[in-house]
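Next up: a single chain in structure tokens, the form predicted alone.
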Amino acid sequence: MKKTINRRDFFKLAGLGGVVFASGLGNLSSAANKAGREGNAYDDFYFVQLSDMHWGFEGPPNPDAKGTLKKAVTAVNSLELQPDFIVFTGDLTHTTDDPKERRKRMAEFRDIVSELKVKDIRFLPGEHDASLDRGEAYQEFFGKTHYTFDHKGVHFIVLDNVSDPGAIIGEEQLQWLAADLKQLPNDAKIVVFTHRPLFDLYPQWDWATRDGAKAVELLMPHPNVTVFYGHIHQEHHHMTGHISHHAAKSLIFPLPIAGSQPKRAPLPWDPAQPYKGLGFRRVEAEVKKAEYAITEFPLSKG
């Protein structure tokens, strides 16, 4: 079905969750008034971003660990336009030594995804996934852990920095790269999603990609580059130069700002506020600008 939104429409969708943040490259809520003002629709996208749901924790930090994941896709399928796509970025599953146990939660995992109404879904592993054996389960449940598609005139690139236990892309994965953005125009629209952080956020904490210098390196001479990634369970917007990186939310629990406490624990649940500091996002792409608006969806308004 073809995905129109026009200027009523976008208001009304952004009144469910209230932009927050317009990536450095421009604000789409420009281009609607624009649109509006003369009398047009403009025909862009958008998809939605989950990331962190870890399916098999269990502990206080959510004590509805289970009910958790299911409520996020109650909530994207009942965003009144449904988006092109959703990406999952990582963690779909909590760290196991037990491969049986391991690929159960997979199976878990992808029948309570499969709920969803879009099923153009693309996912990618987190360090829980993947780490302790390379991406050989994920794979077998998931696919390709590094793949690139194209989507409305946008080259999205999905690269794995997880699946090396070193926290690493590897040189194979950053020559692969290289050879895919060599065939590119040089102004090309591309978004990268990644689990950890292409940049040194907290290394302390393991936020941070050991050679993501590389890949950003590499990224570097195309204008129109914007990140999407997961890995530290809250929103976060930096620039490496002109390229825009930009974290999700978690759905199992938030962690701290880097460095404001001495360990990575998770905060606490706030039985009073359930469901804080958890949530998904949307993002709309004005394809002809490279201009791309984050929206913010708590997952509880409570």
The other form holds:
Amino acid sequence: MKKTINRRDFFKLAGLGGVVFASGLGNLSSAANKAGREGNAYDDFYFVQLSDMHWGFEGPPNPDAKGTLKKAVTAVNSLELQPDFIVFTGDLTHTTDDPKERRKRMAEFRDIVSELKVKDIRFLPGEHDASLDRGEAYQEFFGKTHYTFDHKGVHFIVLDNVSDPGAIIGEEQLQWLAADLKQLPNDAKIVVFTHRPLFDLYPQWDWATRDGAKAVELLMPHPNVTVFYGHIHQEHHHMTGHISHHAAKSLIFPLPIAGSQPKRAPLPWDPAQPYKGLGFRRVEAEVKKAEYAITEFPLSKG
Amino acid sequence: MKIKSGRFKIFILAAAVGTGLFGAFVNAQTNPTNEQVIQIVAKKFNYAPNVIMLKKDRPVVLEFTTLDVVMGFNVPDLKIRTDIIPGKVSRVHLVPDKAGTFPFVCDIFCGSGHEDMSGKIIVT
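Now show the form predicted together with the partner chain, given that the preceding structure was the form predicted alone.
What follows is the entire complex, opening with the chain shown before.
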């Protein structure tokens, strides 16, 4: 299905729930502004990124732990124009040492997100889902932990940097990545989804992938690569050479800025501003120019 | 802080999976006689002790054991890491040559409290 979104529609959509951030990859803003001024429409698509739901978590950092994911489902379903697909970038469930309970949480999570209007849903695991059993339970419910798919001229690569509890991608998967990239034209438009950052954001808090640099090295020859990830429960943007990396907020609790406090403990729930720091992201792609608009949607205003 | 050529001199990173014998051999060849020995016990989900006090320029060997599952010990600022394997002793030899506080973390996902497994090395 071909969709056309003009600038007016874009800003209308962006107003949903209150936008806290809207930017692209530098040149996108000017392109968007130009299109807005001239009233141009362009052929594009968008997807929604949801991350770090931690279904099963209970505790003071989010007294509405069982409600936040459902609110996000409702919010996405209320988008006037539905996204082409939705991607969950890991930590669908919160860790439990009990394999039976782990599967129960995954089943509950799957049931809740089945309420999404959009049925093209892509999943990837987080360490909370997969590290204790190397992805065994996750694969029973959500399929492969690393795979590729293509959508409207963009090649999407899902990398698994969590099933190995040592936070590595591993040589076998890196070889798979290299073989996949080898088939692509050099200027292919590539989007990578991971859970952990591929770069050393803050290894002191385990915010890194130990062999992530090897994946980045494989991606480097391609000029059009963007990485979206989760794990750190906050918005963050980083460049490794020409490759941009964008972290999404969580749907369970925000984490502090790297190194801003002694421990990586969740930021406390603020009853005066419930859902502060939580939200979801819509990513817009203009295929012809391989540009992306990223819009953060908080679950609360203010 | 870099291995051998850096401001910290690290002699051995032993006890990686499958390298126990090699580590023990190299350890015997290079272990300075005046090393301070500090034993650290890992258990879900903390290290004991989780604050390690070291003296600048004094050689030290950190000896790790775990009481339950596989853990990691990673000090990113010092470029030190080792696995801690049940039933084995993991050793890290180093000579701190600068003062400071250096956080460490478990980087092998070990369970529901993994995020709490952290500590710091303080060199004075």
